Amino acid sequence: MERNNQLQRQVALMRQSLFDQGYLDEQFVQLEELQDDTNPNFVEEVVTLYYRDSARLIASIEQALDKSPLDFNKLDSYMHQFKGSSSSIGGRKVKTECSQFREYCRTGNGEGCIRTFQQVKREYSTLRKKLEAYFQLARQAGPRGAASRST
């Protein structure tokens, strides 16, 4: 019992650190509020769908960045989708970098797009690793571990 309480405290601390470090925003809390006993893995399932969608969009952006001349409208459209997906799970830092990329698209700054896309991918990768660790620990702690919703 004590081990389970300890795991639940670790889950709560890890979750809070994701907010404190700026990786997640209020949208993640809203997702958690949709999770209940009938669908205890709702948030993790939504985030898993986000990973799948993101991989497709990242590949599309990489292909578009390899073309010359750059099609800024197409790049902006892909990044708009990626930003929306990131926003829907509360991916704050990813969303911020997506906004910067879109600004470079609007001004026709190819170098800015390329440089910022590397940052988008870094933030996405970091968020993914942190969320995967969080969900793994939450699974170990049991149903109550994922349900600690104090922000």
Contents of the next structure:
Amino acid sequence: MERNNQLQRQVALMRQSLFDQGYLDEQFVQLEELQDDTNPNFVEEVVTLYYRDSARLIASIEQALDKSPLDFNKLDSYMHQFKGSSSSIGGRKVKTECSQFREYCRTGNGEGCIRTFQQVKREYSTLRKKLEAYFQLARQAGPRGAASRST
Amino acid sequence: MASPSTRIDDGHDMDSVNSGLMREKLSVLVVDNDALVRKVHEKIVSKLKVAKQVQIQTATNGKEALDLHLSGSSFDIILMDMQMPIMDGTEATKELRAMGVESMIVGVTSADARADKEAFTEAGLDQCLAKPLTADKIKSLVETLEKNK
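Coords for the form predicted in complex with the partner chain, given the form predicted on its own:
And the full complex, kicking off with our chain again.
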């Protein structure tokens, strides 16, 4: 029982740090509020869909960045989708980098796109690692009671 | 091609104060090529308890939405994404209105879609909302639906 309480506390702290460090925003809380007994893994299911979408889009963008000349419309379209997905799960830092990439697409700045894409991938990779660790700990801790969900 | 999916939620046993005044049925079509967005919007609608029975269907693009209507389906609210492959939201909205569909069609766009948003609205939307949708935004759509009955 004590061990479980300790785990629950760790989960809560880990969750809070994701918001405090700017990795997640309010949209993640919206997802949590949709989770209930009929769908107790809703948030993790949505985030898993995000990983799947992200892998596909990152591969497409990498391919598109390899071509010469760069097709900025295509790049922008892919990044628009990636930004949308990231936004849907509350991925704040990833979303910011996606916006920067799109700005470089708009101005036709290929070097800027290539440089910013590395940032996008870095932020995505960090977010994914942190979320995977969070959900793993949450699963160990088991379902929580009336824990506060404030950001 | 993914086939449209249907989900029915029976809101009978909830503790809403206004359950006596609640509409009998609400049918919603979620049109979006992004599976993540479809899942989230479907969940938001199903949790709302704005009707005794909530029926939700999804479609992955404008053509699927059109095909549903051509096969006889109708909906109270259509949540239509703007950018989709095969047939986008603007074209699908134009086609639906040309078919005589009078349902509430709500465009769903990302915040930075300014340029195309005008054409989308002019295609026949009742409203255009920014992604991601929230429970409050959808509740307000149902309230508008009730007002316009």
